[in-house]
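First, one chain by itself: the form predicted on its own, in structure tokens.
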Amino acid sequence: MNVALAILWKDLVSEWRSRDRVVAMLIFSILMAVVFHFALPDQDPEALRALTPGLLWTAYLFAALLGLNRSFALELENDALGGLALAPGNRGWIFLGKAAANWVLISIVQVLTAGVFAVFYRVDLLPGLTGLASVVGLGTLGICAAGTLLAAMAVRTGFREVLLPVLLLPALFPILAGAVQGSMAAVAGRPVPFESLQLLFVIDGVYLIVAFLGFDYVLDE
């Protein structure tokens, strides 16, 4: 557990000093909001409300890919992957620390991105904010669980910027299905369907367990 907390603290402090990942993800998300805004002109408010969850998760997904691609870049540049492999205890705790840091950083970007989308598309997110936050938090947890494991696998390859999306996107289909369905209900002011939350809980649990147990072999490679 102490290893996970140390990795989490290290990643958050490093990002606070450089702010390269958060700034890059945020700028990318804002640019996507601008592109969608000009691509969907003269839509009535109800149509925009219906489209917002899908557009929002599109921005979330690709911004997360951008951040996950950089999650192991610092260790690779400083040849610190070997040091991580020598950390005492189960290497799954290293995974949990990296995944937790990714979740925190991506969540910060998601909060700011949701505000930008709400302004651009004149959608009031406050009535369903609790449900939306729950769905986004669970969806992001699954993205970080699978993405952190696959980013560790792809970081040592010469095509990691291309390889990570190719490996990760198919694994995220069930997460996106539950997240978009739940977000549509939350944005419309309805209760989030139990089926969406159940799907996200199950997939998150599976990905976390598989990644925790498999991270030991990933670092060895």
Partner chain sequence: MKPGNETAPNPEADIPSPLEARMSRWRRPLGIVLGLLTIGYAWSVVSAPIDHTQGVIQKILYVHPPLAYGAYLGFVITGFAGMVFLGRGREDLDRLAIASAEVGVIFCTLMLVTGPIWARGTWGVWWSWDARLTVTLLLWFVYLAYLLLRGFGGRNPRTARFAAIYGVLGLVLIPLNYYVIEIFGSRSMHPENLKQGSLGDGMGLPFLLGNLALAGAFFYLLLLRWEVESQRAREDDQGSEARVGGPRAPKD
Contents of the next structure:
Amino acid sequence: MNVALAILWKDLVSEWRSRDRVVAMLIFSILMAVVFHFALPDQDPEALRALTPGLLWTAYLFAALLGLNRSFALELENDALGGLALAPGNRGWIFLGKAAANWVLISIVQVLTAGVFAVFYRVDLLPGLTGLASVVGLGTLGICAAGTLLAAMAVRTGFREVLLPVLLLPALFPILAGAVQGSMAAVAGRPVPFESLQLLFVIDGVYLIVAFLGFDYVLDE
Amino acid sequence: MNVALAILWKDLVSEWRSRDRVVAMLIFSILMAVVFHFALPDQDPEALRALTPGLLWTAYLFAALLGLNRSFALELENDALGGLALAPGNRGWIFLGKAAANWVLISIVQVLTAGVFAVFYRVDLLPGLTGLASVVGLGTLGICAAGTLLAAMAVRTGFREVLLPVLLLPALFPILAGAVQGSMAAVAGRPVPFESLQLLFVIDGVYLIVAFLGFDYVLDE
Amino acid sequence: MKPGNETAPNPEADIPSPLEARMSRWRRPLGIVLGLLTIGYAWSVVSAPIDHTQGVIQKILYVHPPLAYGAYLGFVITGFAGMVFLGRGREDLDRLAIASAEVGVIFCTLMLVTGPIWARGTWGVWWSWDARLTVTLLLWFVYLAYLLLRGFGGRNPRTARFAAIYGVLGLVLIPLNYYVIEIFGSRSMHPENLKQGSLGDGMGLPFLLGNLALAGAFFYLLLLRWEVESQRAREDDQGSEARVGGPRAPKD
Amino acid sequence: MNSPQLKLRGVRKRYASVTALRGVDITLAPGGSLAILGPNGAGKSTLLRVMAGLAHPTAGRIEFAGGKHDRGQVGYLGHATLLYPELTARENLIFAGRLYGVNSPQARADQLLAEEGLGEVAERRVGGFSRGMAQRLSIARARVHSPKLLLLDEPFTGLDEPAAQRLTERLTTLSAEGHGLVLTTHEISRAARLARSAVILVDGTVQESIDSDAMSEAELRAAYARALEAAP
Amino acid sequence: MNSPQLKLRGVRKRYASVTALRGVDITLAPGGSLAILGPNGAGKSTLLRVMAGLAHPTAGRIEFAGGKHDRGQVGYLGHATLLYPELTARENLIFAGRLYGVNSPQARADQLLAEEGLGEVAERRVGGFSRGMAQRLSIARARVHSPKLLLLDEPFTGLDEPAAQRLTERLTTLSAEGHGLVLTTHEISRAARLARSAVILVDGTVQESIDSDAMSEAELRAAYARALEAAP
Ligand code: HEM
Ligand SMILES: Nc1ncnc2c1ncn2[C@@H]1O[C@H](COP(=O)(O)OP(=O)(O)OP(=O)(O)O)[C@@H](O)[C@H]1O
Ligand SMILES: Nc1ncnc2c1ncn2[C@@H]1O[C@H](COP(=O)(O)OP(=O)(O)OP(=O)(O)O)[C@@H](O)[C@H]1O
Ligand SMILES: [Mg+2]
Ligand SMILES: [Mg+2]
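If the structure you just shared is the form predicted on its own, then what does the corresponding form predicted in complex with the partner chain look like?
The next block holds the full complex; its first chain is the one shown before.
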């Protein structure tokens, strides 16, 4: 528990010092919005608005990839990850600390990104806000759980940036599917379908448990 | 010149040994295709087909980002980039060697990705193939020129993965715009508009020259 | 518990392990049974009635679901063998996991080939982003990534542990793949899962034989692949015993 | 406050194609100190990583006082510094202290910084440290939780003479207080001064071991030479 | 085949908040050899990086035989190994050879591998090398183009005794043949054996310099002590 808090503190302090991760993720998300604009020209505004939740989640996903990669790149210099592995006690707490830090940073970026997309694509997010927030919160939890575990693995095999998306994206599709569906409903002012939330809940739970237990093996050589 | 060839050889040998970059970029691109599907559900096939060139270029762009990042991550361990900086002669050749290696690897991935998109989105690419190939070739040249320079810069500042997209994407928007336009025409069976090619040509030229000359400063401490 | 935390299993662990030795004895008899089954299967598929709406293409039914079940089976074995490997450090089960993942991916690939052929025949398109189809594609991706992880990481215990965890993570998709039809029921193009008596007259026997034959093929390939894997492990083991050592002073 | 007994039995470690350790048996008595010597690539660092619980042995057992390995009792210094370049020296130590559940990490950090002569640079980012400064901080990190057993892989690397001397004194004191010590080095004279027993590894095998309580430098040198001779 | 004269005038180097060099003047005669000594953080590595052309001085000049700095004449060994972990030892040397336009890189690589005692591990990936093995290869890399001037930053780090001895012999030979040599180390005895002149850096300033052709260890030690005294 203390270990988790120590890691959370350490990650947030490093981030506060440089602010590089949040800023980069944010700019990346905004650039995604612009890329989509270039890539999908000639759409009428109505159609574009319908696409917004999907585009938003795509941006979330890739921004999260960026942040997760960085999160472990930090641990790689001077074999700091080896230093974490030396700490006594259950290594699941190390996972929780890293995952919590990722969750905090990614969530900050998501809130800001949502604002940007709302302006760009002229969508009013306020009416369905609670629904949207719960879907995003749950979805991000799953992304951070699986992402933290798999980023640690990718980093340890020495292939880092390249292996993470290959491992992570397939694991995240169910989350993406549920989250996009839920977000679409929320944005359209409908209640979030129960199945979406259920799906997210179950997957989050499974990923958290597997990651907590599995992290022990990930840090071993 | 010899320096450029030596670096090209070294990069291709490393890649051949692990094949990690090509495989990862390829799978990443395919996953992008699937992500788009999740993000843009309920589109009728006709509309989706029209979007294909844009989606394809988005996939190209992000796959290239992945590859470029990795390309310099390789140089970072043990300060190997410092080793390159020690080599005598004009450092522009170092740039050319890295850029050429990136161009080869990214092009391989692009050909395969185009095949996958053609099947997934039911687009027949054969009729406009020459047009498409020339647009892709030119566009990729620009991506590699700017990308290699900026990736080296990003890596030198120590922020790497996070800084590269932020620096690179804005520089690539003009290329993206021209390339998407050209590709759309080619896929639709129309001749590629002259302005697109012109735009790509000019930008490629400028980026290549700037990068060749600027690389000297990038490698200095 | 973890593999060899403070007590690694017996140093010169036998390769093949007792389990592997026992299992590999089953391969030959299984091969014979498989041969017989295949003959009966082929005969029954040929003599089964031709579907009056779809025509001959409907005969894909006799391979398509069995392939799916084989893929499920392969991935489930991968996941559980991985769990036991993690918990007990049983390297023979790690080798089983590799074998099983590969055979599963082969079955899944064949399903991704036969499905679209059938789809082309009845729906008129090769591919649609139907929920079932999409999740099947994902399943394929996950275990392809599993194999890639093993390929990238090389043959070492660390990679084996990572792969085991990833294999367990991937298990989430199997129930999702099966029940996705029920979840998205109405909007799905792919027909629902088979229920008691949903097959037409005369189609039951060939379908049953198909399941048996392909299950037989699955286990035959699995055992074969497992043997190859333990063979490789043994060669590795012996190879690394040959002196490697560090650098030497030059002998002048 | 003696260190627990450390016992390795038949420890083997194989990397993909290289076998680094081929069945190593070592017993370190409570409060004992051991020097691991051997040529480059002999397996010294691998052995230390196994002792630290960082690397799994491919086969064999490692025990603490007959029981399970306990990472909390061990301090480890490796070839990598284990430090975070973006944090300051002080923050690095505080973080390490928290990882090990040290009671007041701030106070402990300040104490260690002073001992290692890093007081003046305590608030500087570790990324800009010189090799010797990083090495000192890394030594402090290994000691942050006052471990009963210290594992040091070439601890003198990059230290200037006064710092090396201070380290020698500190290790002697710790050893006298009953802390366990295992170290690797290529300087046989230092090894003889610091450790009461030694093993000489060649090619992943213990070729010679000395366990007399008063090990002399000459004796150690002779054993080293014999070990190199004996190896194929 | 004497090395060109190397001349530094008023070299300063400032990092963001730290000044590592505060106006250093050094002249190395053709074929001369120089030891740079000083406590941790004195600026030795920074000075060597400036000489190698890796770091730009913030102010001041650096000249070769009165002319421009020429990277092709310099071989550099730093704290980092400059090696590619995914390539084999041999490939690393061949690559370095090509970078410098060596005539037949393969033959040169094989020769250097044999000299460093790495013949047996030539085809192994460098990623799995032990510290000493990597250090040897890194030394070979610095020498791949037979540079006229060798800059070595703590070259003995991690080497076992036989390897260290071979390196000493090789450097003595090179020096005798007229190659220039600049090295840093914390072992004063080694410095006295290898170099004919020395400077002692403290806090980015040259506090003492010895330029007698027969520098003795005792003399060097005394100068080192004086320099530490003199520094504030
Ligand atoms: C890429 C994946 C797949 C494709 C393209 C595909 C395609 C098809 C097609 C075209 C049919 C015939 C539909 C019709 O008669 O209208 C079918 C039937 C069937 N599929 Fe799939 N399928 C896929 C995956 C799966 C999976 C994973 C299962 C797992 C259980 C499955 C089980 C079945 C069953 C049981 C039927 C027969 C249903 C019936 O006749 O009542 N399919 N599939
Ligand atoms: N991660 C690894 N992958 C592959 N081989 C490795 C790895 N780590 C070590 N080895 C190999 O294991 C052997 C022992 O290495 P180790 O680092 O333990 O040697 P050492 O005795 O510490 O040497 P040195 O004195 O040079 O530090 C060497 O042959 C080395 O190449
Ligand atoms: N990249 C950097 N950023 C900030 N400060 C730096 C950087 N590199 C060196 N310094 C600082 O410059 C000073 C000199 O460092 P340098 O590495 O040259 O010392 P050194 O004499 O080689 O020490 P050592 O004996 O420990 O290797 C130190 O105070 C160090 O903190
Ligand atoms: Mg070592
Ligand atoms: Mg230094």
